[in-house]
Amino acid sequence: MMLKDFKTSLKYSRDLDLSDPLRKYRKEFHIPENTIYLDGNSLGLCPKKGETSLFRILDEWKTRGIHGWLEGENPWFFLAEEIGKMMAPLVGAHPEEVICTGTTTVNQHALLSTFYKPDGIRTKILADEKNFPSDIYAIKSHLKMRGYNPREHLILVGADKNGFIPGNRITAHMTHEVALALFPSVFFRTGQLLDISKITREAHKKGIIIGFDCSHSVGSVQHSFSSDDIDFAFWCGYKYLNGGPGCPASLYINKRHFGKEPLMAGWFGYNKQKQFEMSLDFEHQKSAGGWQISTPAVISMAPLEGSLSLFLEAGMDKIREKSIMLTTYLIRLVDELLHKEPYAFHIGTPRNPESRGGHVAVRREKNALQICEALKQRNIVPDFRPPDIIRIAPSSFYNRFEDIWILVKVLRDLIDNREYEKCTPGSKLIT
């Protein structure tokens, strides 16, 4: 598909989606009544796949008990590294170097606990100012930990006048005291995307351990983490993934790092074929599976082995097609119709597509909270960033290019009967 011979009309939004190879994909999934839902990088829709995965397990819990763990149609002894497996195509990545679980922070916390090494004038860890506070939250504590302030060990690289971090100015802080450095692939408020290869190969001739928050890219964003040769790599489930709430993280572990020990061991993580010798000593799995720690949440996991198939089947070149599609759409939409006075929208995510993730953030000075409080009471459903940005992510599965025709439609009305005046916004902002 090719975002050609561009117009404003919904005719044009119309024919895009007569023209949509993805366009089967949106009746498997649970979409609200009479909604238009662009929160995907939030949480994703339920997959009907993934609802049938999940009573599957429960019917076998309900069924065989105990003996589901072995005797499942999936057995739930390997149900994470089985998620892996399928995961490993989305990410670029050997099968053996994917593991479904526990949650996003505490997988930081057991990938940081093996990686931050400090040796000598090596213990700074090079991170950003835009990440996502919990990612900054785990990398203090490893400081802490280790006996360093992180007013003075750890580096933040700041933004641009456009709220960007261009990656020579991550590189530029790559210095000989640096001992790991952590970025997200997507930058959760602007969507920008990182040129991971580019600053992995950076690090690594700098003599750096790096790796990569990717829970608002995995999904939406084809990568390849084997080949770009990066350390480490960690991400949620929930977003554009359609785990569901609750839904284990993943891990990536680069294959040659699997002789590393797992300082936050747990029995989960031992040596798969001896793991019921309850053996005191810590033999841990030779993969990425060997960074679990706890029993697998299987009925959480349950409704990914239904999504990743939707994904294996449609293919992550056609869904980051797509995306890029939405996302260019949106983005000329914004340029025509919300661009001049009375609306004032602009767009805060980088244009060049090799630079932009899954979602847009459209940004407006005044009034952003009510505007996006409007389009929730018009049943659309984006969410908001302080101070002015509302995010937009639209799935390649379920959403259309009239819903992006329609939302930006609304936005007009909603300005030119400044209807979002009657908006207060409430202390709801969890979305």
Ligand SMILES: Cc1ncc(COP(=O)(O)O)c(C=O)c1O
Contents of the next structure:
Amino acid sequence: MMLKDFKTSLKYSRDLDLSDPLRKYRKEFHIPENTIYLDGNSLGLCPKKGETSLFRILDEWKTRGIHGWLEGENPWFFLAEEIGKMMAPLVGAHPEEVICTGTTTVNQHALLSTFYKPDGIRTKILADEKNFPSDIYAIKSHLKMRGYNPREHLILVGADKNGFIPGNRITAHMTHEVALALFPSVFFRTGQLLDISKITREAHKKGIIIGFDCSHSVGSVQHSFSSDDIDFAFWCGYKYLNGGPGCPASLYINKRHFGKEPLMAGWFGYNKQKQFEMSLDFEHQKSAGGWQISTPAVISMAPLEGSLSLFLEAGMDKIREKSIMLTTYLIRLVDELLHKEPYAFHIGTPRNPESRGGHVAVRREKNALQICEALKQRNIVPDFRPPDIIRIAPSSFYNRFEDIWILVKVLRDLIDNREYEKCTPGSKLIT
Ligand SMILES: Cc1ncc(COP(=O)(O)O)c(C=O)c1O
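Could the form predicted in complex with the named molecule be shown next, to go alongside the form predicted on its own?
Next comes the full complex, and the chain you just saw is listed first.
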């Protein structure tokens, strides 16, 4: 699918929808009534198959009680591993390298406990100033736990004037003092996608362990963790993966590290064959599962099973292809129809599709928050990131090209009739 003979007409968007090979998946989702939902990178919508797998597991609980752990269609005791297996093709990993467990930040802590090994003068952690704050808090805690002052031991790569973190700035900071590097695959504000393969190669040349927070890419970008040879990764389940609010996260560990020790040990990381021997000496499972800590949140995980079946059926290549088309289409429309005064919007996301994840930052110096609220009052759901970013995250499963066309049309209307001036943000909490 290519964006050929681009036009700004409604008909053009409808023609794109007609030739969209994924259009049949829209009916697989619960879409809030009369709503254009463009917030799939915060909370993906509920897939009907996810609802089915959730109700099946609830039913197993009702009818089997504790036997559900080892009986039934997909026994709960192995569900985290099974979901890991389903997720592995999305991230280009071996099945045993992925496990669904914990939460994003807890997984990061578990991974840093193993992979941050200061040694001699190699004590520093390399990250960037545009990462999600939780990641930086976790890094700072690990530095403090080892007695290092984050002011000296955390190196934050700075952004360029567009708010992007250029790959060559990252690699320029890879010195012999760096023990570990951690970057987002896709930046939560700008949607910039890093070249994971290249950055990993450079890190390894310098003897640096490298991991990625892939919360804003898994389910939207096809990853190749094994061939890129990254050391570790973690990501959440509630964004593009449509696992629902509070859905557990996942983590990846390159199999060459299976022998390393999980230092936030818990009994669900124990050798699975012998877990119920209840030994007091921890012996971890030699797979990503070894980094689990506690009893899996089976009910919260359940929707992922159904949701992932859609990803496997549709194929990540097609999902990514449509995602690029949707974001390219939005960028073209903003350039054509929303850039000039009085609209004054501009694109804050890399234009090269290879450097772009699944969302677009549509920026406006003035009144962006009010405009975002006005969109919500018109039943269009984006989200806002200060100071001036309206994030638009179309899902390849449930968004149409026509949704993007309507969004742009409504944005023009809001400015033309100054409708946004009546909007004060309803809540100080930004969702
Ligand atoms: C990029 C990124 N990393 C980490 C987190 C934190 O996730 P959690 O609250 O699941 O720990 C988020 C939350 O949205 C995120 O977007």
